[in-house]
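There is one chain below, alone, in C-alpha cells, taken in the form predicted on its own.
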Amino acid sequence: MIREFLVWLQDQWGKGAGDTAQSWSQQLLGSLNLWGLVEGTHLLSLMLFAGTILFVDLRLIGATFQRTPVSVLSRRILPMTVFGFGFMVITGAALFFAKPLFYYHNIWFRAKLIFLALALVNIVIFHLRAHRNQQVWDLLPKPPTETRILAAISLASWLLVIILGRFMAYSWFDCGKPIPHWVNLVQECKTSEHGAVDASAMAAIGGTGS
C-alpha cells in the first residue's frame, strides 16, 4: 500500500495531459536550480541543526562549558535549534517528494529513519524525566548519570542520521544490482522497477559456469 501511494506521488500527482506531461514530483527532480536551491538549503540546516545541539549534547555530558548553566546555554542556543530543525524537515521533505521511490527502496535512508525515531524519543524521554529536575543540577558542571546517558544517545543518534543519510549518495546497495539477500528483503528489492539480484545466487551461477 505504501509503495503504490509513492508511485502516485512520483508519476502521477499533479500531472497534466500530454505524452510530455510530468507530475510535481517529476519537475521537482528535473528542475536544476530549484533543486539545487532545496538541497543546499538542506544541507545548511543540517549543519546550523547538528552544530548547535552538538553544543548543548556536549554540555549535558559534562565534557564541555562545565562552568555555564545548562539552562543559560539552551536559551541561547536551543532557538537556532529548532530553527535549523524545521528547515531541515521541510527541504528533507521536499527531497523525498522528488524521489520517494528511490528513499523507499534505501537501505540507507531506512536506517535513518530508525535513528531519526530513536532522537526523538530520547527528546521526549528527557523532557519527561531528565528536564524536570534541571534546576537541580543546572550548575553542575556534570549533570546527573541519566541526563548524561541521555545526552549521549542523543549525540550518537544525530551523529548516525547525518552519517547515513550522507551514504544515500552512494549506490553500493542499489536495488537491481547483485547484494546480499537480506539487504534485497530489507530494501523490498522485489518490488522495485529493477528487481532483486541475489549476489549469493549470482556467485553460485558463475561458479557452475566455470
Given for the second form:
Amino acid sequence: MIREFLVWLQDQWGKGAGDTAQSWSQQLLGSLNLWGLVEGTHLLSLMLFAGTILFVDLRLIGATFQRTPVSVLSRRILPMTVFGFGFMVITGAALFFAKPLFYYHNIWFRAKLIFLALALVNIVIFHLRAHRNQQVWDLLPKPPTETRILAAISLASWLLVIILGRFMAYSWFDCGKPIPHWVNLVQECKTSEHGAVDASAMAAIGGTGS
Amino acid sequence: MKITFGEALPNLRPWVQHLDQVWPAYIIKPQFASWEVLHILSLVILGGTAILMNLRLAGAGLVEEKPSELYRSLRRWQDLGVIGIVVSGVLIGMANAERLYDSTAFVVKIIALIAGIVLTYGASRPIAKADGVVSASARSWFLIGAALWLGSVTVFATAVLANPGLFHVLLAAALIVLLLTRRGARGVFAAGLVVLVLGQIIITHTVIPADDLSRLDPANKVYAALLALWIFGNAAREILSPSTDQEAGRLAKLIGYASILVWVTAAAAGRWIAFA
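With the form predicted on its own already on screen, would you show the form predicted in complex with the partner chain?
Every chain and every other molecule in the complex is listed next, the one we just looked at coming first.
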C-alpha cells in the first residue's frame, strides 16, 4: 500500500504526455541545481537546528551556561531551534520526494525515523514532566536527575538522527546486494525493484553476488 | 580559468595522487563514513557556538547575558568544534585528495576556513570577552579575516557548477538580517526578499526555458547580485542607523554578522565539493 503510493509519487505524479516526460519527483532529482541546493540547505540547517538544541540540552545536563537561567536560554534559543527544524523538515521532505523508493527500502532511513520519533516523544515527556516544576530548578547550575536524563536522551537521539542521516548516502546495505537476511527483511527488499539477495545463501552456494 | 590547487601547484600532483596510500589515510579510507560523521558533528558544534556568540555581538539571541558570559560558556565548545573540523577535514581530505586538488569549491572552503579562524579567534572572541569593546588588534584581525572571506566569496562566484552554493550564504545572510532588522523595516525587507525570489522562480521557470542554459546562467547571476544588494544594503542600513549604537557597537555588530557568514561559506563550499 505504502510502496504503491511511493511508486506513483516517484514515477507518475506530475508526469506529462510523451515518452520522455518526467514526474515531478524525477524532475527534482534530475534538476541541475535545485536538488543540490535543497540537499545543501538540509545539511547547513543542521548548524542552526542541532547547533542550538545542543546548547539547550547541554544546559539542562549542567555542562554549560550554568549561570544562565534555563528559562532565559529556552526563550532566546528555542525559537531559532524551531526555525531550523522547520527548514530541516521542509528540505528533508523534498529530498524524500526526489527518491521515495530509495529511502523506503533504506535501513538507515527507517532507523532515522525511529530516533526522530523518539526525540519528538522525548520533547513531549519533557514538557509533561520536567517542565511543570521548572521554576524550582530554573536557576540551578545542575537541574534534577530526571531533567538531565531527558536532556541526555534528547542529545543521544539527535546525534543518532544525524549519524543515520549521513549513513543513508552509503550503499553498504542496498537492496539487490548480498546483505544479511535480517536487513533484507527490515528493508522489505523482496518488494523492491532490485529484489533481496541473502549474503548467507550466496556464501552457501559459493557466490559473491553482483 | 579554473581556480584549483591543481592549477596553482601542478608539480604537487604526484604527491597528491599518493596521499591516500600514506599513513593515516589508508587507515581512514575504510572508515570514511565515520570520519565524515565526525566532520558534520564538529560543524554542528562550531555552528551553534558561532551563531550564539556572534548573534549576541550583533545584538540578538541571548541578550540577557553579557557577551563575556557567552564567551565563557562557549569557548571550550568552540575550540572543540574548530579542532574537530580541522582534524577530521585533514583526514578525510587525505583519503580523497585528488578530487579536492581539482576542486574550486575546495579552494573556497580552505580560504573561508582560514578566514573563519582569523575572524573567530582574532576578532569575535576577543570582542565578546571584552563585552563588545573592539580593540585595535581585533579591528586589524577583522580587516584581514573579512578580506579573506570576501576573497573566498569571489572565488565561489567564479566556480563553474559550484557557484549556486552561494545561495546558501545569501539565505543565511537574509535570515540574520531578518532577525536583526527592527520591526518596522522587517516587513519591508521580507517583502523585498519575497518579490526577488518569486521573480527569479517565475523568470527561470516560465520566461526562460529550462534547457536554455546560455540565458539561465546570466539571469541567475543577476538575481544573485540583486539579492546580495538587497540583503547587504539592509544590513548596512541597520548597522549605520544613527538611533542604534556608537561606532564601536556598530563594528562589533558587523563582526558578528561576518563571523557567522564566514562559517556558512566554508560549510556551503564543503558541501558543493560533492556536486561540482
